[in-house]
Structure formats: C-alpha cells, structure tokens
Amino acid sequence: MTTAPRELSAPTFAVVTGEQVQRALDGKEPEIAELVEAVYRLHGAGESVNPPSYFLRFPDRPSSRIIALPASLGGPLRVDGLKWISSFPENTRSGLPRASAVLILNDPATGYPYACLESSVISATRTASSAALAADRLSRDRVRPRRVGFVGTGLIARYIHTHLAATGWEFDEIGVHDLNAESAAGFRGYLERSDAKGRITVHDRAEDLVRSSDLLVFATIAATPHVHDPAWFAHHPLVLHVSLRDLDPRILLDAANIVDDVEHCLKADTSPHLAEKLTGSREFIDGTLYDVLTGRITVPADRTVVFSPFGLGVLDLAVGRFVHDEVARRGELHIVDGFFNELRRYG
C-alpha cells in the first residue's frame, strides 16, 4: 500500500522591515524572556541544531567581520534559518551603528525561505533578554544586586538595561564607563529619559566602576582583554560578560563560570577560550545556563560569577519567528509577489 504524497503549498516570501520589528517587540520584554528561557531548555534537551558560527574576515579590514549563524530549532517553536550579521566598529566614528544584520527564516517542511527580517534589533533583543534571564537566575542564591555598572554604552547596553528594567530590576546606583566620553554621556541621557531609578554616575576609570558594582555588564567592542586585575572583583559581583573578550583569563580562573554553550563559547579567542589555552583544560567551566535553569548546578554565593554567552542562533530564530508571526497577525506582512518563479519541476 502506497501513501499519497503530502500536498505542499506554493511558498511565499515576505520582507519585514526594522520599523516593523521594533513595533512587534515594543513592550514585549516579559514575553521574550519566557521565549528565550524556552529556547535554552529546548537547546539543552537536544531539540536544536546549532552549528559553529562562521566568520568572514577581511585582511584589509582586520577589525571588521561578518558572521553566519545557521541553526534549527525543534519542539513547538520549530523553524530553521540563518542570521547574517556584520560588525564594522569603524562605523561608529560617523554615528552609524556598528552592527547590521538580516535573518532568513526557512520552512522546515519544504526548506524554502519564507521571510527576510531586519535583524540588528532582533539580535540585540535576544542578547539583552538572555542577559536579563541570566542575571535573574544567577542571583537567586545570593543577595540580589542593587548596584549595576555598564562597561560599554552602545546599543547592546541600552537594550540590556531596558530588558532588566522591564523584567523587574531596580537599582539604587547605575554606573557608566566608556572610553568614548560622548558615548557615556549619551547613555546617561538615555537613562535619564527612561526615568531609570537610582543615582547615575559616569566613571572615568573602569576600576572604579567595577569595584562599585554588584552587577556588571560588559558590552564593548574589545578584541582583546583590557581588564586584568582579579583584585577588582574581590567583592564577588555577578558579571554579564556579553562582549566576551574584556576579561583577563586569570579573572575567569578566580570565578565561577557559566556559559550558554561550551563548544560555542570556547573559540575565536574569547576570554574563556584564552583561559582554556592558558590551562589546557575546561575544568574552570562550572556549567551552562541550562544547567542552572534545571537545577543541575548551584551558583555559589561567595565567589564572582561570570556569565559568558557566545550567542546562539536558535535564539535569533525564535525571536524572529515571534516577530514574523506578530506582523502576520496584524495583517502587515509585505509579501514579495513572484519571488519564487521556477516552481514546476519539469517546466
């Protein structure tokens, strides 16, 4: 007995603009937090395919790169796709954001791409939501931080603060440090406009900010470690090491280390990768955020805790699908008619 072939509908293709992405995500921080946690749980349970990221580098532009993050997410959030994100730090000299990105969503049934979304905001959102989730879960067995410090004051720092505030965080003190005084002043202005609670202090020295903060957010464009002294962390803060290359390996070796994915994080000369090279071992890694979410490990209250997220493509896919479905629900999808033209196998 043969089974009749499954009917597959003709594919459509939509383009979702950055403005639409922002409207779809505006005020949705709590929902995105739940979504990001669900993705981490699916990934930890093996319901994903998340290959290594691929770096396109340029001999004539060594500070710049474009990264491809292919991924596939299973379970109830099923979607395949690719994020293609560039990092050109020199852009900031002319006021243009450092990063730009697109996200392609593919239909798991046919493999056809069905949407292209502007993705710098999606990428910033999943990064910020992941950081806020980690801050919450990693602080549950210790005194909840009341003093936050931001090292690096670009788009990612702004989004992380927004997601922290929208998921219940309040601070008595907010510290700010950036090598660019104009950027630091701009971030302070954002904090004041957003009615952020707590005293705001711009620190000229990174050491002063680190020593005066219980929750630290590193969101810089540093290519190599620039914070070297473990003594700065003697008060055992919780560190969201989002930019991955700020901390000297010795600081990590003196801390409890949580990553999003071990294989992804220990590559490309991240600080954890440098620590592995220095010691010849991965024993300094205490576990993953999934281990924390599922109670497999307990986060120490008497040590510095560093969360180093490499950034998983499955998070981009989940947030991208959320945005696509929200825009579709509103009846605002821009369908590109005739995008797929050769659809008859034999002409």
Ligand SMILES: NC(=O)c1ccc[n+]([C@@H]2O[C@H](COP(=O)([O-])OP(=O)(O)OC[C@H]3O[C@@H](n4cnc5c(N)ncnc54)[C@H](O)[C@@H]3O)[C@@H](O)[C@H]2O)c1
Contents of the next structure:
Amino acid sequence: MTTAPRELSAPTFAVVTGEQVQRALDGKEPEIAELVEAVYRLHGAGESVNPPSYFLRFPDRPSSRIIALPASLGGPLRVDGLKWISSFPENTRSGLPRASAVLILNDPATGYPYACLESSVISATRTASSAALAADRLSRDRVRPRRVGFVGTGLIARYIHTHLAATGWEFDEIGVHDLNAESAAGFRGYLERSDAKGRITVHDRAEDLVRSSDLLVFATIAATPHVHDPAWFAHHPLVLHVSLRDLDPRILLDAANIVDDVEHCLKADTSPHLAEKLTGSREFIDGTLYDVLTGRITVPADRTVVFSPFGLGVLDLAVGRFVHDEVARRGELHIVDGFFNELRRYG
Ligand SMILES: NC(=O)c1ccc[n+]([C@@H]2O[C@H](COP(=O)([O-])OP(=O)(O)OC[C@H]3O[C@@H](n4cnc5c(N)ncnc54)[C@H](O)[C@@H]3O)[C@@H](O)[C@H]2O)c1
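Would you mind generating the form predicted in complex with the named molecule now that we have the form predicted on its own?
To see the whole picture, the full complex is given below, headed by that same chain.
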C-alpha cells in the first residue's frame, strides 16, 4: 500500500519589534513578577536546561562583549531558545543604550525557530522583575525598607525602580549615586516624571548613599570591586547586587548571600566568584532564591543580605514567550512569508 506524502503546514517565523514588546509588557509588572517566580520554581525543581553563558570578547575592544544564553524551559511554560545580548558600554556616550539583544524562540516539538524578538527590553524586564521579587521575598522577615539607594543609574536601574514601584514598594527616601553626573541627573528626571514618592537625594559619595539606604541596588558597569569597606554595611541593608562585580569579597563574607544559581554565579569574576577564590570554599553562599521561595532557608533579619543574580536565560525565554503569545493574541504578529522554504526532503 502506498501512502500519499503527509502535507505539513509550513512552520512560520515572526519578527517582534521593540515597540510591540513594550506594548505587550506595559502595565504587566505584577503578572511578570508571577511569571518570574514560576520560572525560578521550575528551574529549582530541575525543569530547565540552562547551560553556562558563552562570552564572546574582542581583543581590540576589551570593554565590549556579546553573550549567548541558550536555554530550555519545561513544564507549562515549555519553550527552547537563545538570547544573544551585546554590551558595548561606550554606546552611552552618544546616548545609545549599552545593551542590545535579540531572543530566538524555538518550537520544542520540531526545533524550528518560530520568532525573533527585540530583547533589550525583555532582558531589562526580567532583570528588574527578578530584583523586585527578590527584594520582596528577602525582606519578609525584616522591617520593610523605606530608604532605597541606587548605585549606577542607567537603564537597568530605571527598570528596577519601575518594577519596585509597580509591585507595591513605596519609599520615604530615594538615594542616587553615579560616577557620571549626567546619568544621575537623567535618573532623577525619570524619578520626578514617574511621580515617585519620597525625597530624592543625589549623593556624590557612594559611602553616604550606602550608609543611608536599607535597600541598595547596584547597577553599574564596574568590572572590579569599587566598594571595599564592610563597615559601610554596619546597618545590615538588603543589597540587590545586580551588576555582580561591585562589592569586595570581604563584604560578601560578612553577609548572608543568596544567588539565583550557584554554578552560574560563581563564574566570570563576579564578587561571589572572588569570594570563592579568596576562601577556597562555597560555604559563604546561604542558598538560592528558590530556597527562599520554597521556605527551605530563612533570611536573617540581623545581617546584611546580598542577592547576586547571574541572570538566567530561562527567564528571558519565559518573558519572550509571554510577549510572543500576547502579540499573537492581539492578532499583530508579523509573520515573515516564506522564511522556511526548503520543506520537502526530496524536493
Ligand atoms: N544580573 C543580571 O541578570 C543583569 C541583567 C542585565 C544587566 N545587568 C547589569 O546591570 C548593569 C547596568 O546595566 P545598564 O544597562 O543600566 O548600564 P548603563 O551603562 O546604562 O548604566 C550603568 C551606569 O553605571 C555608572 N557607573 C559605572 N561605574 C560606576 C561606579 N563605580 N559607581 C557608580 N556608578 C557607576 C555609569 O556611569 C552608568 O550611568 C550592567 O553591569 C549589566 O551587566 C545584570
């Protein structure tokens, strides 16, 4: 018996622009926080594949890099894919953001890529949402911080403030410190336009900001530690160490340390990696955010707590899929006609 060749519908491929991404995510901060928590739980339960990020560096442009983050997420959020994100810090001199990115989503059934999304916004969103989630969960056993301080006030700091504010945080004091006065002024302008409650103070010295903040956000582009003195943290703040390389390892050794993923975070000369090199051990790591979410560990109220998130590719995939599905639901997907054209094995 002969059977007619099965007519397969051609896989489609969509391009999702930055404008579509921003419209799909606008006002969705609480929903994204729930999604990010769900991803941390799936990752912690082993429902993900998240290999080490690959850093492409250039001998002639040592401050720049492009990072590849392949990943696969299981469970109800199932999706495979790759984030490809550039960091060119000199861009900001001409006003262009430091980071640019695309995200490719692959169909777990066929492997076919089905979408390419502008991803600097997806990346900033998942980073900020994860920081706001960590701020909430890591402060549950302490007096909720009302004095926030931002060290490094670029795009990521702006997104983190937006996600904190949209998930219920209110501050009496907002402190700002940046090596670049224009960045500090730009961030201040954003805060004023966003109607952020609380008194805004721009600090010339990092020390003054650190000493006067209960919740600290580090979002600089420092490649090596520039904050060295554990005494600045004597009041035991909660620290979101998003830029990962600001703190001297001795500050970490004096604190409770929570990471997103131990293997990922103890790499690439992050401060936790330097602390591991200094002590020859990982004992200074108290646990992961998953451990906190599942109640496996409790966070001390009487110590400095440092959250160091390396940034998981599975978070980008989940937020990327959310955006794709939202754009599709609105009937606004730009499908590229004929993207896959060789669809019969023998012609
Ligand atoms: N962990 C994660 O998942 C994750 C994700 C995204 C971005 N990041 C990191 O967040 C950081 C910020 O990104 P961005 O896009 O906002 O960068 P950006 O270039 O827009 O802003 C960085 C700001 O930090 C300031 N700065 C640099 N060194 C400083 C110092 N020693 N003290 C005070 N300010 C300093 C710069 O003047 C600049 O205004 C980067 O390091 C990036 O790699 C982390």
